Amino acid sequence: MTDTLAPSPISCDLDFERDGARHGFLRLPWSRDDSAWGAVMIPICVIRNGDGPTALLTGGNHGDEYEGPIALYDLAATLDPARISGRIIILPTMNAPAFRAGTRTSPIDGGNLNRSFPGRPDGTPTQKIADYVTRHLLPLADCVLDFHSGGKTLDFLPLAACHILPDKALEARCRAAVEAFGAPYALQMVEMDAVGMFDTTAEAMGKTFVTTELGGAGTASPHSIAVAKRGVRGFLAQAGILTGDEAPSDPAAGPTTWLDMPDGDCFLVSEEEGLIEPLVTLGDAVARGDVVARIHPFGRTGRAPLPCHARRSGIVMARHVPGLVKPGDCIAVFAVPVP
């Protein structure tokens, strides 16, 4: 556990409370063979107007996806601060050193960001990162938006999502802002490993905290990017904090289909490597038992694929992107609708 008396390596340049806004960096010192008192910088915005509520909203948490920095980055060059009371605070690139590298994880020490919270100031830089925001970002907040994809490994359907969680007056706020959110699709779930998830360590604060996977394949597409730019408007607007004709309104956006995971069935994980043939898309309804892919053994010709079998009846949530497949690969998750 982050001892909360030693300082955090982390400086930053911007007076979080001066209205107005104010660009600047997250300054984590790192010393390398290029750079011998070199410094991570992690682009950071904070929007303020008078009193309200705080948002922290973050971006990049991995690395190799998308859509959360491109409306982050969009949201702080082209907010208004007189349409807001309250705060805002944007680290569209959380994970600077992933994101600059195209990577899940960092490629200074391999670590990944969503599993490294609470951190230690004295750790890694990926868990110097996590002990910063942990300290010194969520304290601040009222709600947290987190932005994921699929990154170059996994593509999703456009949804929010938020937790189960034994306090149910937190758990109704968290599913409030997701519905706000106003994705095509949302979920409820118990994550099967949470721990050093920013979303526990947020929730076990008390903040209302949204989550989204957006799409993914290592890239971002017109739609999902609409997605994401409606959407954090959306959970701004619900929070109180943007104000005016500023708030999203989009008929043509439909309704939210809610969708559940009830248990680890849900994943269809390879057991096999080979070239993985899909059968079936996102979005596509599925029966427990249907062959949903095929695995193709590339050793050499005239062996038959491997038959991969839906565990459980439901709609495809989730799908692997690349060609290849290795034993313990997600190749899918199916959810199921909630009536």
Contents of the next structure:
There are 6 protein chains.
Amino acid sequence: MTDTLAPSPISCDLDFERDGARHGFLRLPWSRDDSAWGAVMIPICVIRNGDGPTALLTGGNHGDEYEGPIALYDLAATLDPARISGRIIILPTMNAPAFRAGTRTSPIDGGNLNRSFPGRPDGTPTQKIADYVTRHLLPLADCVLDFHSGGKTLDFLPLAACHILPDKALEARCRAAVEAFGAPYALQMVEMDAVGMFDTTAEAMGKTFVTTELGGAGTASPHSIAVAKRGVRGFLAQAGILTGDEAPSDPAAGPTTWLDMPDGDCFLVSEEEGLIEPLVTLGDAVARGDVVARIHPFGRTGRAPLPCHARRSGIVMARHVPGLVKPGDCIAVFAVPVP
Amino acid sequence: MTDTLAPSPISCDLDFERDGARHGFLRLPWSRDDSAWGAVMIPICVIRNGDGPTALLTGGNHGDEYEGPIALYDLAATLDPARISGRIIILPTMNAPAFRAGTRTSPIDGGNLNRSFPGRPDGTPTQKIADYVTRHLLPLADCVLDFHSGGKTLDFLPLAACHILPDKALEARCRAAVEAFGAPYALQMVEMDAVGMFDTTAEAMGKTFVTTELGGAGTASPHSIAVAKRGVRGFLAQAGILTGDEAPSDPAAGPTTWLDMPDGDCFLVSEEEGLIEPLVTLGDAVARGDVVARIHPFGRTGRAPLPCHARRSGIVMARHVPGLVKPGDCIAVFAVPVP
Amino acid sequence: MTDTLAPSPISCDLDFERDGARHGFLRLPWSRDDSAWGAVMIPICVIRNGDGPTALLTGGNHGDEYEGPIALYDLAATLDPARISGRIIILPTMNAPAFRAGTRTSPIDGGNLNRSFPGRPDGTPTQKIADYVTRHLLPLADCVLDFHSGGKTLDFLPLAACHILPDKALEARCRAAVEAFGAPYALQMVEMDAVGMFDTTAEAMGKTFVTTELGGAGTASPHSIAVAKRGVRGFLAQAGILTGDEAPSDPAAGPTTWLDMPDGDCFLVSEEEGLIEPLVTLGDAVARGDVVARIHPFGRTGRAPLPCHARRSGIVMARHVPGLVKPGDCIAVFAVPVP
Amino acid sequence: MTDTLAPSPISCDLDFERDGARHGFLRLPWSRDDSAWGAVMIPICVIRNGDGPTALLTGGNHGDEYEGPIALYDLAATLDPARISGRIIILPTMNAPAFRAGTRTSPIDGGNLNRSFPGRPDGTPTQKIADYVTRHLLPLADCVLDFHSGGKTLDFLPLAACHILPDKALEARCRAAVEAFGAPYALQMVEMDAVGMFDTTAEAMGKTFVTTELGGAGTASPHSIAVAKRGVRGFLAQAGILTGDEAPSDPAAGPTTWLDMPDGDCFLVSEEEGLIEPLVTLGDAVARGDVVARIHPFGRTGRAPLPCHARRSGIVMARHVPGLVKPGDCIAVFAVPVP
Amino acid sequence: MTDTLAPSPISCDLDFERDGARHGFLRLPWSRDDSAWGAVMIPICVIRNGDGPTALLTGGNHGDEYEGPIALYDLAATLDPARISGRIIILPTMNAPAFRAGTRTSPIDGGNLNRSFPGRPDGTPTQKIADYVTRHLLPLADCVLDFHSGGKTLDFLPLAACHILPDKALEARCRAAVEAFGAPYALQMVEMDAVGMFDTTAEAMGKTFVTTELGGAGTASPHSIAVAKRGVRGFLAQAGILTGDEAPSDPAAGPTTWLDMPDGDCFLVSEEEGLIEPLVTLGDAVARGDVVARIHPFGRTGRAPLPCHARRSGIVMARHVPGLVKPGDCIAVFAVPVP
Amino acid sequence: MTDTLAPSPISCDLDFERDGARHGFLRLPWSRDDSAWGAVMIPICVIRNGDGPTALLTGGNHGDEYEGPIALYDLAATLDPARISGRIIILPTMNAPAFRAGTRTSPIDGGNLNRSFPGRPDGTPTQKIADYVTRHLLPLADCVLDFHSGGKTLDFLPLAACHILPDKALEARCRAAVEAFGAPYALQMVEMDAVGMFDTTAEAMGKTFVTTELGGAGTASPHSIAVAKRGVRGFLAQAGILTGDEAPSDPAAGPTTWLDMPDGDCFLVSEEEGLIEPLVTLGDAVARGDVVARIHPFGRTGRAPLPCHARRSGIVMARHVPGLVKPGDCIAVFAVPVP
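Could you give the coordinates for the form predicted in complex with a further copy of the same chain, as opposed to the form predicted alone above?
Okay, now the whole complex, with that chain kicking things off.
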């Protein structure tokens, strides 16, 4: 991020300054065995109308999370530029190779985009994407909405989230934007391992930043999609970009429940391998010590399953999806509703 | 199935005739690069008490379907032989290599076990399993319960099912067993492509046969597991094997809704590739012509999504799980409740 | 091909009997890990106008040969049904999975479609395609044009070909159709290893059959595409299906040179591994004993290359494409112009 | 093996009838993505001098067993035809693709050649090799020596072996040939799973057949190679083919110990996964019930290892090589010295 | 390239200072699963005779480009040291692992050698090769000839090239060397993305540097090989190393046409996926706006192909080879002949 | 190793300061496609009793070396804390992913742990393990014993080793610890390529460091395991940690022979590919120039094997295991007994 960095190899053929809606690509040169002078093409849309703030809307940070891409492809195809004041930059599938493969990380280089920020212009393709977003798109933005869900291996209560930040004015703006998103649940948290995250990079540049976890299991439902579609419009309205009829007139489907994750005991991690039998599911309340899952050793029949105990009281905010569990897998995440 | 077939290479060290509960393996020799004289070990449990009918209970026919294995490992570990009259043979993970890999088909040979019956003693490992079940276990059984769910790519309303059969007495026994299973939904159907199915093979031998679809998405929920656990005990009770306190005293959590699949228009198949946005979900009622999903072409932004229309009225019995859809994928299955 | 075969699992939603142009799919059910109830979708086009003969036009028998698919996608999109008398059935990518992967054989099952005829309804996907073509499409056809090129590893002089057949009347019809195709070169041959070929299956059913080798190296050129496009129209005109303005008015770009392959010495096979230096190329005349290539052993520098001698005189009809050669690779094929 | 079989697609350019030593290939056509008209080349050597019996010597039946290929490449390169009476056909790497990959089975088709006999001319490449050997080489042979070792996953006491056969005259000839081979150990056995073996096919044709297990662990030692080299010359001398100075003058390095495998308890199979700690090694004597290995569960420290008990008394004839063990792996084979 | 770099782990057993021709290896230690203390062996040849300049000749920078390796293996095997004055260092397969795999990039680490300069002694194997060349071979050289072609996915008009450089004296020397190479075409260019290139590294050290593009499609032809062989001798003669009879007496087969690439519109990049139908080929003249290719969507028949328009006038200097095209692939490169 | 490094992402739930034996995990977060919030779990054991020195005992630095893991799992499960004074930290499978895969390097990232020190907290998983060991475990330790063997591709005489170090007092302590280990052979050496080694990192921190090579071939024998078990107790006793009955009372099974490796000619490296015939084995004495192995070219029969000559006199300390050899493979290592 210093001026000693090489220029980004990524180019974009869109004019970010003209009014109207334009659809194009970030073109990332990627020389490889099956295309000597090939490139990764990342769809991008810019919608602008007059002066006003700029929002950067991103989906597909992880490639197996779908509410964001659905809401953003839909928005890009349908939003009338006349309804906005300012500018919207949409990257529905930020880690495009991961999205096309349906995988969390990039099949090209194994990169987890949300651990690759601020990126490098001379690094892997995933790092180059992060670098371009950091140096070319974030500076244009006032606020950022980055869509996440649980992907193929986790499932979440639908929530929007922001971080506890040293800059309290920024923190307040982020919290207001989460409120405007209007998901059934909201979360304010300290990130324990923030190295390489898009969030951290954007917040360090003073951008209002909202992230989400809207479901998971590698799929999307009519309900979770509705949360995403309503949320992006609420976010844009709160930012002063979306106005009039396009802005959601009602405060979402219902009130938002704020959650808290007080400590590391919120995470329940498996130390065993086996067939997992969940005893609770999303939204269920548990007390410390409850058996929340049992792990059946599958080597042979007749062995007793191993009980997994909740390490704290709370409600089930996230759960393990696959039928089998491995040592180190996250079995569940518990959170505490804020009164 | 004629006496010209070679003997099965599979051996089993359990005594099927003694009273009590025993846990062992089907041992399938499998010579390979990483184990010259290796074998596939398939867990099996036999529980016997005195005279009475024999039930064969199978899970893991497809390796990514979990309600069956959970209910059957649990049953094998906890059922007191004194509570039964007769014999229960349990194969919780019939296609053990697929189960351990978490995949529908076998990672060893690509075999879909439920398209491999009646099997071959000199075929692939998957065919050898089918052959052993056909020639060594089915002849011992009076009734068969084979657990299925939607696996990683489909999700189902929880249902038990039987077939419309030429032998009406057998059909009636199967239907009674489905009733006894007591799932929220039940289905009686004509199988369109019955070649190679376990069902067909067992029915042709005159066995009472029940199959299920209890959920899917590559996971299991407390609710779907409860349906499975209650169902297996109802099935065993109806067969006269499970008696007394172990038998479920109530007719399941609620009444069973019978479904019908009148014709091939029940299946909605994609002809396009893209990002799928479902507009309806399991249990929703649809009318012929309704747009039930939209497919967003993801090559670039700004293109209109392609609508997918229901080809008949009914309720959504099954749905596509992954966020991306490919040509030929099953988007949804519609069924008609039987009044 | 006896009535004891099971029905094909492949379905087709097109009406083969109505006038007009219709575009649809052969739908081949293919249950697999990433799509439990998925299918292979093979594009098919039927164009009909009144009575007349039926031509079956096929490309993508091998998935890395491109003149056929290009000419056939083009024909399907542009041919006015009013210009024909009879019926044209077009399968531009017969082995669709191989075509989409850009490989000779199917990535699904490794199948070489042109060694899989007449196929099996209960076999691999590739065998199922062959079976459907054999039992459902060939019976509708009077004449068949199956496009081939050299694929990624061979390159050919552009030629159309037919076989020396026991049925001399059929042989004459085939030869006339080759003439009508009007490629720069033509070949009449005895197939040495005809087991499993589409050609053999069609000829045994009495169908006029033309095959081609129009180039190769995994690409297509404006010239080879022109030969294909002109050829298919000449073939259809000679069959009496294409009439009037659509039929080619001139006898191709030039006269056709007939070739002969008298014996097995036409094939030059490598017994060594190394870096190949070709000394002759397509169309060059060679004499028996000429050094036509040298193989450089690449383990170290300073070793003499191994000479490869022509085993007979002729012209170079086909050549090895990759820069490296392995034992068993075909280095070149020589043919003798027929005076 | 009936006259309805198609001809083998394999060709051989050697003259089996002329005197002298000739080196060439079995050429097995193998059309594939990286060589459209490619072939598998299997080295073969024929050495003939006048009249006399024919010996077929084979190595590389499994691709990761090395004493045979070393002894046979050496023999082919050094044996003076003048020293023999009759004919020797040498296939040092019968399953050539497996040998080049260093794997037990073929990387082309997964085929275990020694479970593929008598083979099929229209099957997989491995089946085609078996078919060619069965129909074209075995009929030429009077006696067969097929080299095996334990491969990468087993290790054996050096032994030659023959079978207990219904034809007692043949059995006696085989036993005499084993004696002539002169390995430190010898074994006469009933094969429990003889389907598909080269041995069975050759014996059924009345050929004197000797097989070996000369070591293993994916390597060869000076000692095991010496056993192989001495053995092949002893075998040829006993067959009357090798005479004079080339025949071994001494009865091997020492006397041969005959072993017996009385029943299935000779095999010790693992039911667990873990880190294996062997307590005995090749040649050690054990008593029924002895702990011969311990399996450390490696999920975590502090757990007691699982003891593996010998199921019968005897000496360790074979042992598991890899440091990890999986369910179904053969931990050890015990045999009983014949007094 | 500073003295703080670790020493290269690569060793070379050749004496670069003695007269005569010597053949050996660069030995790059590469510890890996299949060879704990293994190494990559890169063939190298040094030919020296008395005093004079040193030329470094390299092929196989990309592993699927063949004119360079053929010309350099041939030169290394045949050049009489007595015919030269000075020294020639030949690396015919600089990225040896890529060359042996027939791939552009290294199968070991995915490295594109021509994007890995100046390399790192503690990096990937590909970076270690670059580092050794940069720190141990380039300092010995006065001039460098690095052979390229289009590889498996591009095809080029045969050309030699040099760069527009800030050091005009060096630029003039490079241009003279290109002239001496005597290819049918020549190109002087500004490299847009020069980071990591061998060219840039060598030029920065003041070395006369010539690169080529001599064909492609993963093959070599007698004509392109002749250009390479003639070119290397012309280059060595112009450098004053090759003298007398060995130097080419004639100015190549014909005059060289100089080309220019004025701007980024020379590159035509695909934004779509499909079956590509090229309408022009190498050497054809096009005008801005011409349709130079059409892309057939292959999902179904009956759709119109998408036209690809030239963005500038010129001749076709390079073209896409594979029959299928992906978004981001380079369809064609246009250049303008310099009058 | 400076305070500018980020904190390690690895956590450990064990208390290193309490008396007693505790078993737990190093938990390394590893977000990936099949576990979004997953982790690598590395078993660790801490045994403490009162004051005294700390020993760090590590196995599985390379994942296919087994004497260390066996001895250390055994020690962790059986050692009575009351028998020690001080503390023992045991990591039986330091590179746990490699150990579970049975491979030298990590299947996650390809990392060779013993070339990854001192590691990076923000690097690959393998680098993160090295970093944690360097910054969190090494500072706790007074002495380190790191078990190695030859892995799947090399086999060694059983030996313990230390380095010639600039700090002669440390060197003496290391040498004394090697003596205490009491293996049949011992080696004092200069490491030629010490970059990234655990040894170097620990020695630079002033830790007494002993490494071993106890066998190999991807297996362990009762003898090599006995050397490891006796060695670790000798090492702990010499360090003053293990006392009384647990300490070995006898100086191993016999005297230790010290070896020396005077120069690079100790390593014999293959320049050819082929089937290797070893003529000498571990412990054999050879003289300079002896043929110690022959490489049979396996392309065809009848070619003479290539002899491999010893470049110096000595005894065979290590040998190549696989039956095939590739250019760059280490054929043998020779050492000289120190009188």
